[in-house]
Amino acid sequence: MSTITFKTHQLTCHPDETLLDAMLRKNIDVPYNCKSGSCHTCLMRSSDQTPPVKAQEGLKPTQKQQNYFLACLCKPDQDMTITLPDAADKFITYGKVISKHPLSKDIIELKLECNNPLSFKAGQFVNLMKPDGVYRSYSIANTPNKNNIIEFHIRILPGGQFSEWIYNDLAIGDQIPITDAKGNCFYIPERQEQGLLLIGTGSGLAPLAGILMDALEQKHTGPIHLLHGSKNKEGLYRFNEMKSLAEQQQNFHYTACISGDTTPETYTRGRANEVALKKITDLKGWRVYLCGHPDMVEQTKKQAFLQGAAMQDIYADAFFLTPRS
């Protein structure tokens, strides 16, 4: 029998009993629905042990790597400490502002030096908190490094209480609380011959830039297509950097898309997601990453699936699906 620790509870799983059944037997209130591994409502995370293989059936590779599992399929074979997926919202370190400069007229690059090492993967997100307790989620735009520096691309929204605070009040040397890194939108070095399709709008380039650099650093051999969209060329920040990188890396292809009325030379006319799905019509076997406007993300997830991409291979973090300020 295995002993399971969950919040203030300790319970024992009987032989051949699922973790969910053991928790319900003890009247522990946890979310669940189908009890067959289909709905993923009972998703949980082990903070100290690798879950049984059976308990991770149907999960994305990125979720497996972070020790997520389904309680309804889990028959523990060892003691475990477990949490709900959203339980890792504790502010665990502080970041000192070391640079803040504009990338475009409404997007700034913010770099923080963490007081303590932060475990993360490029493309994941953390919460940052103001002194008044208001916090927002932002994607990490760089790969892990020995200097404990993390980079964000933050869009300044008119009237946005958090983004305007960063723009107007946050100064070099200031300290800002940071949570654990979360999210499944990151690169994993398996099936390195697989095609990668990265589609982003606005500051959605941030996680995609990190994922791109991670894939290149880990010698991904398959084709990598990055399509970045905006209404005008001013919104396509880092254009020259991405264009230069595409010239240097044989398997990397960069397309800058403009959806407005005027399309200068070297740019592609149209919305980034529509251009991408016309460019690559058969997505079977591809891995797809989507970051940006919620409507674009939802629409493209459906269309990518219809064009052959497996749902397991389509990545878009949940916090992109709600407006941020």
The other form holds:
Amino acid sequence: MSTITFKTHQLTCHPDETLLDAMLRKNIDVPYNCKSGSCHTCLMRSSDQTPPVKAQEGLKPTQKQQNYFLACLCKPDQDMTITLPDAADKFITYGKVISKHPLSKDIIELKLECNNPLSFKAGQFVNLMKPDGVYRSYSIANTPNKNNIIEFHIRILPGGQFSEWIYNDLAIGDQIPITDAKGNCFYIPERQEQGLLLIGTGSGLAPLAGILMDALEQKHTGPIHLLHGSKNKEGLYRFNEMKSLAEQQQNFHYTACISGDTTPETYTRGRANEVALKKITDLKGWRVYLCGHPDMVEQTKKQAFLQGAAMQDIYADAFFLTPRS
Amino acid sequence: MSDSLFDKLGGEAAVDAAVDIFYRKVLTDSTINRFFDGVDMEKQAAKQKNFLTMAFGGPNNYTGEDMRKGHAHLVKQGLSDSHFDAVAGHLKSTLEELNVADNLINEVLAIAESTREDVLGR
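Could you please show the structure of the form predicted together with its partner chain, as a counterpart to the form predicted alone just displayed?
First the chain shown before, then all remaining chains and molecules of the complex.
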């Protein structure tokens, strides 16, 4: 018998009962559907224990690592504190602006120093909040470091109430509230001989650059292909840095793709996702990371799957824009 | 006491092995893939897994009513016997690819067949 803490509830889960059934028995309103581990509607997270192995069956490795589990498969073997998957939206630290500079015409790099250490994986995202309470999600572009510095690539959208505030009003030394890190699109050091295919458009390079650095730092042995796409050369920020990294690292390959009309030498013509899937036609056994425009992400997810990548091995982070109010 | 069909097939691991192969076949079949357009792939894959678990005789909560509701909008778009047959065909060839014994394949197909009238809303 174990005691489960959920929000203000404390409930007892009997040995032969799933956690979901125990919650329903207590009339606690939680989302669920199939009750057999397939639909993932009853996804939850333990904030203090590693959930039973059985309760994590079918989840992505990155979800398992963050102690996500399915309530309908979970027969707790110890006391646990649990939360709903998106309940962790709490601002937990402040970041002090330490640098802000343009990476391209419409993307700026923002570096914040956190006043409390933030636990994160490169490629995850946090919410940043401005003084009037408006907040937005941004991907972290660097790996955890002892200086507690996190880096973002922020696309300035014309009329975008958050990004324009960062561009115009945010000054060095200002403090911004930051939530804990979320998202399943990050590197884990398993099956290190796997090929990694990283495809990103625009500021989708941010999480991918973080994932890339993480994979290299953790000595990934398989080939790593990064394809970064933009309409024009100016959008392919960090071109020189990525190019020279590819020259130094034997297993890292970088392709800069331009979808517009002019393609200068050393750049590849075409959309990053299309170029990638033509370059690597058999994705069986590959791990695929997709970040950027939602249409690109959706389309490529499907195509990568059809070309042999397992659903479990496809990690995606679509950058949705917040509609203007 | 003999094992259930689900156990004979290899349980959850067998479903996991089958789901990607099966779903890939369904999505590449141009006679039926329009029915899957615009659906979130991961949610859809979870549904395929539910369906396979049921067809494999495994634990599930499928009811005829769910099948009806879940496919009603597709019936409006012209979902018919030929499409049902195509999906059943992909299920069969998936199991053949995984070297499942013929008698077990027939059992699985019989369970799938039992959903036909509900899926097609008749």
